[in-house]
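The chain that follows stands alone, in the form predicted alone, written as structure tokens.
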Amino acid sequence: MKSQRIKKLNEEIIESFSQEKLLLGHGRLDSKLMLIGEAPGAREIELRQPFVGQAGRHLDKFLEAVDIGRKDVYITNVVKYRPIKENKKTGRLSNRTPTKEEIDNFKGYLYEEVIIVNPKIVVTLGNIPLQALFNENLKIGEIHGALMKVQLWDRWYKVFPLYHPAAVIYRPELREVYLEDLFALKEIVDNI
């Protein structure tokens, strides 16, 4: 049932984004934890999987950290393709953030996949699927670690905000917070 519900979801993403290199969800459908990211990177595109780059590797030794298992999680972005900038003086293509547009654009399968793989908690990874999620302007500064609900149409979810693998990457003095953080991730999981 959830499988055929993810197909036809995907189909439909893939038809209204039809000129774009998509990136969709990936893993457990019956899985207690779903992961959303922002969008993909060049890597992530290239190899058809969400967080193999190096933001996925710093990603998958804090899973591992807490004994939580890639294979055992579904991960996924807000939006499903890469947004990209060009370097004006190298021609280079490199990530930009989404706008607001792009945001707004899949907001709507976004929760559908939410709601179908009905996870026991949704982690956000970073600012803008946490804002995605809320509709607020909501800062992952302020508020990581910290289990949220939030309703999507008629259902609620627990919601824990994470910095994004990649923070740790640019800002190294968040690598104890966010370690923190995933094993109060690790101890919410195990007693649900």
Contents of the next structure:
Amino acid sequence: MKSQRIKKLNEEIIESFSQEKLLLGHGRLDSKLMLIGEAPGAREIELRQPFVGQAGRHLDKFLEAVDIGRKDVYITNVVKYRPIKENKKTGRLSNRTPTKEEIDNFKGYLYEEVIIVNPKIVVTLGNIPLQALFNENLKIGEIHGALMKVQLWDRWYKVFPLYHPAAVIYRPELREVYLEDLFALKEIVDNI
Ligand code: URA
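Return one more block: the form predicted in complex with uracil (URA), after the form predicted alone shown previously.
All chains and molecules follow, beginning with the one already shown.
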């Protein structure tokens, strides 16, 4: 049973990272789509839900545009705690990109999560999940919006790379591209 396998996996993650506040995967295990983000932010850790901050609001709007609801997807992150850095002057904490070591520490768990959920399509959001899945330095700017395939252990999975939804906050010109990519994704999802 998927739910038992995920529970066991989550227990292993909790045990390995017992010193951290974690956010584990969320959503229905029978979803066709599995979305993979980078790592949770402060709001996600606080509410124990993925993509509930600013990036999440963008993600929701994009998904709505192609009539995909949160309830239709399973969402997880590569790194399951919030990577932070401290501003030495102000003492304020902010998010940072996960290090290669942090990504490597979570990779095996992520592969297992994909294998257990076994979605029709894995949607990576930004560079980090793409690099974690393919084990290569792939760049989202070069390969977004086209269907790819990755082998995890003995099975192949379809992967659709999307920009990270936060990218449009910093680069509003990506909005059009994002929507085009989503319509391409929707077309694929509707036909499987
Ligand atoms: N950004 C991510 O990559 N994941 C989240 O859950 C929230 C913001």
